[in-house]
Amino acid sequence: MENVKISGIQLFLLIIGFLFGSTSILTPVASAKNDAWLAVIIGGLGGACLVWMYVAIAVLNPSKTLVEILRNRFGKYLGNAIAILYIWYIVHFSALTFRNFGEFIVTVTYPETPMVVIIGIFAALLVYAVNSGIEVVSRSSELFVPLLFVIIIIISLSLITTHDFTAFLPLLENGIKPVLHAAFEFATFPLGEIFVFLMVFPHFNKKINNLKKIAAFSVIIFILLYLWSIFEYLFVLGKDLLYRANFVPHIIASLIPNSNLEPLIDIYLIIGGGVKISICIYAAAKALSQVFGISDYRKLVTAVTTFSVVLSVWVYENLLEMVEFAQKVWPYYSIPFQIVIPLILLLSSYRAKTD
């Protein structure tokens, strides 16, 4: 572990960055329509009960990244083939993030710019951050996503006069069905993916047991802030243009009236989506150089970067497919990785405790 050490201010903007990354593109609770706020809730609750888990997890096995705590609930052979698996699942996702990063861009900014040149551009700006360290990307969170707050703030305030406050009637009008599944995807996107922390957890310069304190703020602002915006989409836009909108954050900005604010909603984006994939690329470089014991993993950066980038342009033929991945596959894909395997360490690591 290299000697590097984060405020607790620094990891609770890290974990508000990571988790508003991709929901200026894609809106997890759009399937629920006009129920999409009670979704928020219960998938927030949900969700909470995991970055709960990944927290506990930490808290028992102090200092540990996720590869060593692998190694020491399942052995060595069976950790590493695990932490593999594991680091497909992290690539998989920043290569995801930097697809939903290249096809906003290209539909709504440069549609005339092949996107795999938006991407290359964007991850060469990535590549040199996490090679300089994450102690320098906490930092850059400092400076940057406290504008993620300004945009909320601004856009808000701009819309003030365009609401519809009944939108979100009638109440389950379709059910609790498509609510439980909004729910579910909330839960797993982008809550459930604060389980690559733990390959940032162990450089918290506080003590462990403050971890949660953050954690669970982190979480809770968050939720408060998405409900917010959930409930704006839906005073705005109405239940229909929600549920098909594809880009709903930057159709938001672009009914303000006499403004021109869609750009910030692309700074929203840049800085959310940095966040995002900037945690995930270490987090893969570091779990690799763990398992195959390179000592540095700065020397895996641009290799894992490189990788990500070919994959978000192979992955997807088009923006419907993107969309769809997103709703129907993505959080049943994200179960093993973000439920069943953190219970069992989570039992386990308990378990050791108390003997």
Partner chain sequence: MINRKDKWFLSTAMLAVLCLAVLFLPGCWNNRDLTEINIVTALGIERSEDGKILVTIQVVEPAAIQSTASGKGKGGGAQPKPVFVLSYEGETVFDALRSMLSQVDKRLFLTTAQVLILGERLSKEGIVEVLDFFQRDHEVNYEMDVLIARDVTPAELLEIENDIDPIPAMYIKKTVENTVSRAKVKRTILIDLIKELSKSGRQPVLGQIAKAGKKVVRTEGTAAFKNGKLIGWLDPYATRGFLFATGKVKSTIVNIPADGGKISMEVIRSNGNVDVKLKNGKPVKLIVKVNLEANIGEYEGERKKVSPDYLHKLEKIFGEEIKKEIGRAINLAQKKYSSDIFGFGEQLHKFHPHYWKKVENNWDDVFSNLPAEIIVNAKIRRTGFIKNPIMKER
The other form holds:
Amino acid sequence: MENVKISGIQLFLLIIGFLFGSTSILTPVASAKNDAWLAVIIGGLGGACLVWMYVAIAVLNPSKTLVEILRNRFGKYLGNAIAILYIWYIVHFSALTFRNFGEFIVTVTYPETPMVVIIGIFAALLVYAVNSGIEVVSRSSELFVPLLFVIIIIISLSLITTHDFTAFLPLLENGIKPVLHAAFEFATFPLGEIFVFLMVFPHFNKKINNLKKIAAFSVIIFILLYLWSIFEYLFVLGKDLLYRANFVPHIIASLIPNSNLEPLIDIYLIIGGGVKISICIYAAAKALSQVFGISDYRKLVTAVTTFSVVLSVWVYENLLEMVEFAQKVWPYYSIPFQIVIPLILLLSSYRAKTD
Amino acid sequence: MNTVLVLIIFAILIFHDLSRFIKQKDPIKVIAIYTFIMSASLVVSLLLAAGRRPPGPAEWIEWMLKMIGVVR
Amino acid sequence: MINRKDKWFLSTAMLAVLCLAVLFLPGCWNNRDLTEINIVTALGIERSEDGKILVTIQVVEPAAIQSTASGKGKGGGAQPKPVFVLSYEGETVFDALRSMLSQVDKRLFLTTAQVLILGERLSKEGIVEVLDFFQRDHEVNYEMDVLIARDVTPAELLEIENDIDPIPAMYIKKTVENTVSRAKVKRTILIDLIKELSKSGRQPVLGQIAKAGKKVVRTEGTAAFKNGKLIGWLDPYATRGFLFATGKVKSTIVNIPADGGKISMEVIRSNGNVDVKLKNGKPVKLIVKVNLEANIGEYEGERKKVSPDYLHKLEKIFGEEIKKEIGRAINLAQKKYSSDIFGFGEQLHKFHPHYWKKVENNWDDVFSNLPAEIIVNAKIRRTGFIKNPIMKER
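Given the form predicted alone above, produce the structure of the same protein in the form predicted together with its partner chain.
All chains and molecules follow, beginning with the one already shown.
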């Protein structure tokens, strides 16, 4: 393994950027309408448990990547087979993220540009970043991700006059079921996706125990910030528009009085996507190279990215399919990858440790 | 037109990478995996460019989940 | 390591990429310069007799505005008109806007539209359908003002050329915006209208605009809706009562009779809210609470000395006057239109969701038959530069 190190603050910002990836443009809890905030809290707790599980796996298997852990626990052949499934899953969801951002940009700013052109240009940039190494990705996240915080704060402060602070009432109008479904959605997208970091954690340069702190801290910060944004969406747009809108943050940005900041803000919202996709591509290429015993993951980055871009165009025919898939299918599709296999890994690693 | 564009882009990518692999004397499995992924992408994008979209992974997964009975 | 030849290749490649980037950076695929678009400043929508949509646009010509601004007084003969107005009939709003290009030269750019005027006939048949385009399209500004034209078509209003502002749309917008200092018309921006239309337990209201003369408009009064359809009008005083009750008054002048003359009160601060009182799970009365502060703005009475006690007496009269206006608005909403424009139902929906589920479908009837209690707490704080009117020295 090449000797690349990531510092604590870089890891923190990478996780935040990753989590804000698609959630900065889509609202996964919107199906809970005015109880969306409750879904964020419940789903956040569930998702935090998932993240805790991944971190525990990383701590029990220090300086091992996901592929190595899988091979250790399941044996060479089964481990590699599962690893390949994981690679498929990672590539698939990087393709979905590409698609999310492609649809976003095409809908809000460039309606006549073919989406594949936008995704292609985006991908070319990310290939460059990933080829330069995970270190470069994390350093650029150090530069860019703090902007996301600034944007969220600026938007919510500039809209303070248009808030309706009782918009989240009445509580649980449609019962608890939609809330739980939305919470589940939120736990698997984006929090459960943190498992990808099992490919990145080995690069962490401090003691492995610090990892717990950093992961906990970043997840808590993310959940609080997201809760803040959801309340803001509810207060500014109301439940109906929150439910109907395709890209809520863009509408929110366009409502800032006396200014047309939305193009600028749209660009900032893409930052998270950049971080997310580059980590996915890195993880997929790295995992692929480890499965087949190739020394340098960089050789496969172009191939993985190309496939991911093609997949992103191929995977849906229209925007509503994308939304429907993210809400209905994605959470269940994620169960084996985000919950079942990590749970087995955790238990068997724990047993191996105590034996 | 679209097909030609797809072919040109893929030709550039594949030429660039393969020439690098050969120059650096990479093991054959690198080239094999690379070619596999790239040709899969090429086939799909040619089909897409020709306007004949094969059922995508979203549909497979939905179908599989429907088989198990998780999604209605 | 990179050798010199590679380095040379790399820098050349970089340069080429940068040059290519210059081609891409200036704009998007559908880039259009200012000279290639028509800047739409106002839109009017009306339904024609045969059920089609009649869209009127007001387009501004930037060059002409410049020449009118600098060329005033020169008396040059043929000044280009700063705006032109055009109507077109289509099946839908979007259809009309696009088909209109058969008569307009350049693409219509909607982001700059400041005002949307809806026609009376259209409003009576329902506005929800036509608003879909304005939510969906990426060019529409969610902050434009929405108004209802009364006794006049939107096209006639948009054709008014005013001397104050060369762009009529800006003139209209400003007259609506200045409601913060008079509170005689409700200002509604598009996003608020969209939000209100979807709320259960609240009917939207929109500002009213009418023609006051050949060159002027009047934005006074309010249109009340019921289930997305125009149901009637509130006169300026009922409008103010409505605005007081919903806490939307910033400042206004209220005249009260006193001492054989009149006093103009300048409201400087006001907040109001509505609530429903429940007893044994049934609503018993509607409550409107208004707190406001005012100054004496003009005194035309016969009294020579204004004392604190007298101010307290005035506060009572003042409060009664505002109560009357609010009562008028509630009465119109309850008895004449049977439409809950105040959002009493919304309060029930938010704070008593169980009861609301039962009453949701016939809320309008329940609402119309509830007694209303109006509590106005008015304070007179200051009297301006002087205390008393002119007194002859004795």
